[in-house]
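For reference, the chain that follows is the form predicted alone, supplied as structure tokens.
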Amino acid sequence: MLLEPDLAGRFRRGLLFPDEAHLDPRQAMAALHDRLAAMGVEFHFGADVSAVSGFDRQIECTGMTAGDDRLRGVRGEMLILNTPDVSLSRPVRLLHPRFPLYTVPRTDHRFMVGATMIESQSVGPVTARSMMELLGAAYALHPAFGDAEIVETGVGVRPAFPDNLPRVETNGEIIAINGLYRHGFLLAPAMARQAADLVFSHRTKELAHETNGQRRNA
């Protein structure tokens, strides 16, 4: 059974990893929005954080505006390429001898295709020579894609650290979470896990003291 027929005589062989999975962040941002809001979380786009007070922890996981000297920016470029004569049902790499790939399926014949990795903070629109590489690796892949309508282009700076590893760190009353680098969604829930843990943690170690506190003024 081929798994993917879309690529069928192709490529003599490949990798298959059978519990990878793969999802569309900009989905993953809503539901995790509306199902917080549901649960009762406030949220405050665009207000001044340094004028926030009044609570017993605070978490800061602002990447590259944290001001962390440690850190340094990695450029990613992408495309979002339409086409309906490609179909895949999951992510595909491929290893392409100058620019290796990767290739997400989204809704509607619509495909992520990434990423560069360029040691650099811009923020700049997406080069001509990253997008040359990534249609070329793309057309590699499949021909159709030669096609495609190139519908959206972006760019983004990953946060990183020297040894390029996730941080959750405590400075007083602040968590920080940085670092994630390449691996955003799929290290955030192990991170906000660490941090969960920390908060929960210190506020455990208030209460046995506010207790012990209570039981000696008894």
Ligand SMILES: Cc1cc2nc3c(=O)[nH]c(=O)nc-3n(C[C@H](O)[C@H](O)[C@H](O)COP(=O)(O)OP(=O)(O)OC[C@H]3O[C@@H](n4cnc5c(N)ncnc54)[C@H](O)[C@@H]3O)c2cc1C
Second form
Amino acid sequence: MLLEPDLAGRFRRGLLFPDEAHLDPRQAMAALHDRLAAMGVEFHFGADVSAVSGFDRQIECTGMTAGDDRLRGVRGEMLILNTPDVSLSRPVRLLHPRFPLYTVPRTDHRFMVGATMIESQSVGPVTARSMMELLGAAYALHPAFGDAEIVETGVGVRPAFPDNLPRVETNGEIIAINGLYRHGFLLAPAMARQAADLVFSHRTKELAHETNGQRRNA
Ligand SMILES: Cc1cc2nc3c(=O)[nH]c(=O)nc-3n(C[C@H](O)[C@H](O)[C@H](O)COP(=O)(O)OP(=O)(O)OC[C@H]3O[C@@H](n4cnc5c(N)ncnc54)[C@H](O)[C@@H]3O)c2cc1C
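Right, and the form predicted together with the ligand of this protein, after the form predicted alone?
Up next: the whole complex, starting with the chain shown before.
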């Protein structure tokens, strides 16, 4: 059985990672929002976090704007292409001398092609060179991408520590999660678990302290 029939005869070899998953970040964010709102979590979009007070704990996850001078930005550019002439059922990665390039199928014949890795905090528009490299990768994967519509270009800056590893750190009542670099979606559940463990272990110690105090006073 051919795993990706549209790529039949185009490449001599490939590696299959059967457990590799992928998601559409926008759909994932909307679904997470709806789920949390249904659980009673309040969202205050556009709120000024510097004015936040009156909470036992704050979790700081503002990426590059956290003002942590250990962080650097790694610019990533991507394209969304639309073509009915290519069908893929999984992300396909291409070996490239500068970036690990990949094409991820989305719904409605759309394909995300990403992503560059440039040591820069600039959020300016996609550059001509990056556009050529991303389009070249898509075209090398399947020539029908040559006739695809470019329906979107996108730029983001990934927050990264010098070792490119994420950190969950505490500073008084603030828990800071940052440095998720290229893997924010992949690592979010593990980072959230670490932050939750910190919050609840702290709370357990507080409760034990309060209970001991009450016993002493009884
Ligand atoms: C092109 C591209 C492709 C990528 N592909 C993948 C991938 O395939 N898989 C993967 O796992 N990761 C991927 N990433 C990486 C992923 O996007 C990042 O790791 C992730 O976004 C980092 O999340 P973050 O929440 O720490 O920071 P950010 O995404 O930067 O989020 C910080 C948020 O804080 C908000 N904020 C800042 N200041 C304030 C303030 N004062 N008050 C309130 N809010 C504030 C910002 O508006 C922003 O929404 C990709 C990134 C790029 C650019």
